[in-house]
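There is one chain below, alone, in structure tokens, taken in the form predicted alone.
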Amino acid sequence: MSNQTLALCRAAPYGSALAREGIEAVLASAAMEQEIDLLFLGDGIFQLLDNQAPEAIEQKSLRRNLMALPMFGVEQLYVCQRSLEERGIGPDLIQIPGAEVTLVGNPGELIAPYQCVLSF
């Protein structure tokens, strides 16, 4: 796991463009065969639920974006677990297709190992 990096997703899928621009900055590592991670921790889990509406505020929609991971190689999403609870979201409601996700009980220890973490 050296050389693998882990991108942090924390900021909501709308609002700002951290989200939109921590996500392409993913399918461009993962585009250039670098090995990356993801976790989703904080106001950062809302950009995995399906039920968005974001033409509502003329933005668009960031799932598409998500989608595309597994078709760069990244088919492991971690999401932590007290961030889900502490916002009332269940885990059946976080699914992208092609994509295996892993709820995470301690952050620190899955981030711990990596020599590189970006933070969105």
The other form holds:
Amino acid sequence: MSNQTLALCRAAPYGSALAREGIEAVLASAAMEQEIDLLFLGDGIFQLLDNQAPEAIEQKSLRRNLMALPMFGVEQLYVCQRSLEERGIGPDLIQIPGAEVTLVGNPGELIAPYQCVLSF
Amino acid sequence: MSNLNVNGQEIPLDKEGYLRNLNDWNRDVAEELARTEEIELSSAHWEVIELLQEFYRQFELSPAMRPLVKFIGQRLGPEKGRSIYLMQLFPPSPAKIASKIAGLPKPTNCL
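Could you drop in the structure for the form predicted in complex with the partner chain? We only have the form predicted alone so far.
Every chain and every other molecule in the complex is listed next, the one we just looked at coming first.
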């Protein structure tokens, strides 16, 4: 745990560049053999949804990138349960094949032991 | 390098030699890109190139070394899913060189 990093994914996928920048930072860390977990909360939840249509704004799919996480060795995804409930999204809609998605009731408790936390 | 001449057609490249337009790719273009890297493409190379393109279609990104090794291993077995195997095919930097020949963008997370 001590060298483990946690990335907070808090931004909706296409409203700004933040979500993509965050994922690129995570992928770069993982490619350099760093251990990194992700916590999706707030509007960051929307990054996980399947029905994205980014072609319309000439963007690439953020969810497709997220699906590559297990290939990069990132397999632990945490999701804030309250953020999901507030947006009326069921846990079945946010699965990433090959990754373990864990719902978190108390994000503060999850974040506290990490020595390094990145926020996007 | 800014253009690649393939069968009389000028194919625009970026300053590192990657295709500017992914739609320009075909097997002749791949052969020519490989020649600039001094690689002669064998069936073993094509096997990896096709899987790289599949990786790109699936995840919309070019793989860095670690995911490339894992993906190749899943599809072609542990003998080929090893960095030494890919190094022999696409020296000196397999993720970058193979992506280039496959017509994909340079891996952004390849530092």
